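There is one chain below, alone, in structure tokens, taken in the form predicted alone.
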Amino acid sequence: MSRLPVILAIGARLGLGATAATAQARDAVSAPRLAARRWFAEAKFGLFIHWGAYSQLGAGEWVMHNRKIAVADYEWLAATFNPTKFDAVAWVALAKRAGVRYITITSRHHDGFSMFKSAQTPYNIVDWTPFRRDPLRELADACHAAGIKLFFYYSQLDWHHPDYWPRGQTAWDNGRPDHGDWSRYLAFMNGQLTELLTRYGDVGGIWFDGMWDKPGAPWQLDSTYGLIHRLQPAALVIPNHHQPPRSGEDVQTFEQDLPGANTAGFNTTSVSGDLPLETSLTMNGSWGFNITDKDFKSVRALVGYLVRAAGNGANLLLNVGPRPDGTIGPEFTARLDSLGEWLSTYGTAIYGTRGGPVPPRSWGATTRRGDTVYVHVLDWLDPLLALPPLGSRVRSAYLLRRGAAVPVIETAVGVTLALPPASADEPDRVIVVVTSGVAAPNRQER
């Protein structure tokens, strides 16, 4: 019997359009995954954490590759990793203050060093280092206690494992043998994914990275994705492969770019109309801890990224790179605390919204929840802001922060808002426009 009517009905209950539900039906998406996608689309703000043995060199997570460090030398470096000041509860408390709804942390990056206890290899933080603790276990416990979902970043690319063969585009002579067994590598990878999905309670999903190193390799994604969905039916697959989504994937993510943009030079400009969207962003210019990178974005700029992501119907996954001792630097914490303060006032215009009727513009963006449109004015000095039609008749408009009424002129060609001056401490003037849900007028009305 065809499952299409059942899945279409589930999609309707979750607020998904017929096109999305039909596409998901073809992919035989389960009810738990549909519900998880719905949750993810409404979460809007996540915290990305890039942390590993590479933090000791203070030059980012690609330092092994960039400095052409040999495997034997990097293994020695990893053996000295001892982040004695790591405090999972403090990390989660910071995330909670910032208003994030989920955390995505590197369980294993391209250097091949596992930040969790693994029976698949001794090259992990518990068996290889004097730390002897599993930080992912501690973080999972803290996240579960705080009601924050935990996602695991997992690198498909590996500069250490001998069976990652043939080498990919990032290869260099680092002392590995010039041979290997690809099927054995895939078994190793799936074995580690099984550990991550069976030892840490409910997991939000797996965030994959690195397939772009060998895009034409026989990755057997159907098998890996099927494994994930069997072990945790509500876990989402989020692939950072910079390509249009494939069967079995649940979120389309964009690295250092808003959906459809490609300023970074490697993202696809194709945007899924069916899947939740996400954009990942560094707070300075680095993912992993970089001791000399002080080019931090301002709080105003970060608010703008969060707003424009939401205006594109996407989440913002904002990154921090903890220090080698396990602490998160003050530049990160100050900005996260400021974002949390901003969201305590303006979060209603972000959380649980969809992209609004006006796509992001140079002046800002719009978000929508039901019949309410939130107009986010980020950069506009003139007293009047002209918008195209909002699709429904405007009933009222007011400032979210101050509650003051905003005069509106509505005509057949659009809506004009009379804006009050912006305050110096107000990076985003949010105008709440309440519509009636009926067609807009075809003549001018005041």
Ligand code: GLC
Contents of the next structure:
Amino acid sequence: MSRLPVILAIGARLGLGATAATAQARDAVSAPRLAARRWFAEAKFGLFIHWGAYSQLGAGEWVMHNRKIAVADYEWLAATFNPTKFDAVAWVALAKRAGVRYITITSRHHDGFSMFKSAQTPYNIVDWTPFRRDPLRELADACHAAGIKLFFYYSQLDWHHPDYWPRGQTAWDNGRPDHGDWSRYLAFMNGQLTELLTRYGDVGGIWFDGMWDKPGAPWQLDSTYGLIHRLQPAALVIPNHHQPPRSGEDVQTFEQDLPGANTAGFNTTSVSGDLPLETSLTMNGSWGFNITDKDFKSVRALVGYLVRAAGNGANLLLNVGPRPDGTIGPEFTARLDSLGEWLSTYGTAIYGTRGGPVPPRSWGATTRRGDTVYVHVLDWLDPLLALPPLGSRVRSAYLLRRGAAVPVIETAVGVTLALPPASADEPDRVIVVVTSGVAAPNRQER
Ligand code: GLC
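In place of the form predicted alone, the structure of the form predicted together with alpha-D-glucopyranose (GLC) is requested.
Every component of the complex follows; first up is the chain already shown.
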């Protein structure tokens, strides 16, 4: 018997109307998904990888659109892709050193070129290029061996497929016919998602992007999300549609912005009360490899972003754009190594935490695990820092780095900490505050 009649019957007994009971049924989330959400909320740090045929032009993953490249010319470009230096084990070793807990890689971007072997189209890296290898298989194997979860980015928008019709906001005349069959396109996508979820072992989830190209189209999300949850009950659906979450989705992700902020101009400011959160960030200003973009963020800025994400209860998904030969440039690797080094000392104040009792401020952020509050001081020069009450009494406070006790004055109006002087080699002064009780969570994923 399906679950719905049971829930409706229970709902009727509890005096709930059919609508309320149906909404509950729709939002029923299986135990494996709940456990996966909890894992995700505690993972805190992921590596985003944008890599595809576009990498060859060194101008980001939108180059096909930006330069108005015709389908036939791009098909030729894709046929020359031969990243012989790709080494999945080396990529995963870098991810491990950086301290990320998961990797999210582009399986197919807006250019429509599949970076995995697909029976749905010959326009894939194995059948279309001299490379002939399936990098996603190699990466999946290396991730599984290293205990890193692998998520697949999947673009719903497609600049190549003829059945992506009617076209969306980013369309230009690139030589495709002026007709197509939308239901065939959906079947193609679901076919590819089935491949991704049945051929690569356990997958962390699917990270969707590009629905914003045709927000009003009949995407039939319920059926696609249902397929994913059926094929892999612990796989999470993470949509980058820039809208508040819908049923069937597991994580709310924000692009180039902390949750609730909208400096990028396209994020929603409405933040889910109970789903895990994520924020994706470029290390320079580009997702895909961009040969002239040298505007790399400093390690201090990246630490600050990771801390502020955690203080908001969110993960940081930090991007690299590997080169067309399959290597990852030194600007990326150096920063990832430094972040890993930082996490080896300070990770305890990040991993497994939730947002702390004091919401992020201009001076920094707080995180929390059990009875412990971590006060992250990123940008504050005065010797004293005054906080509102933490929710339970302070028992002790000490510096995470060297363990020295931190003087505390606690009154009815709050907690004042005496800080060590700021130093150039410590981007985040972390004060560990042990309290007398487990503070009530300010958000709990469900
Ligand atoms: C945007 C871009 C896309 C990129 C993504 C990453 O949606 O269109 O190119 O992959 O952001 O968050």
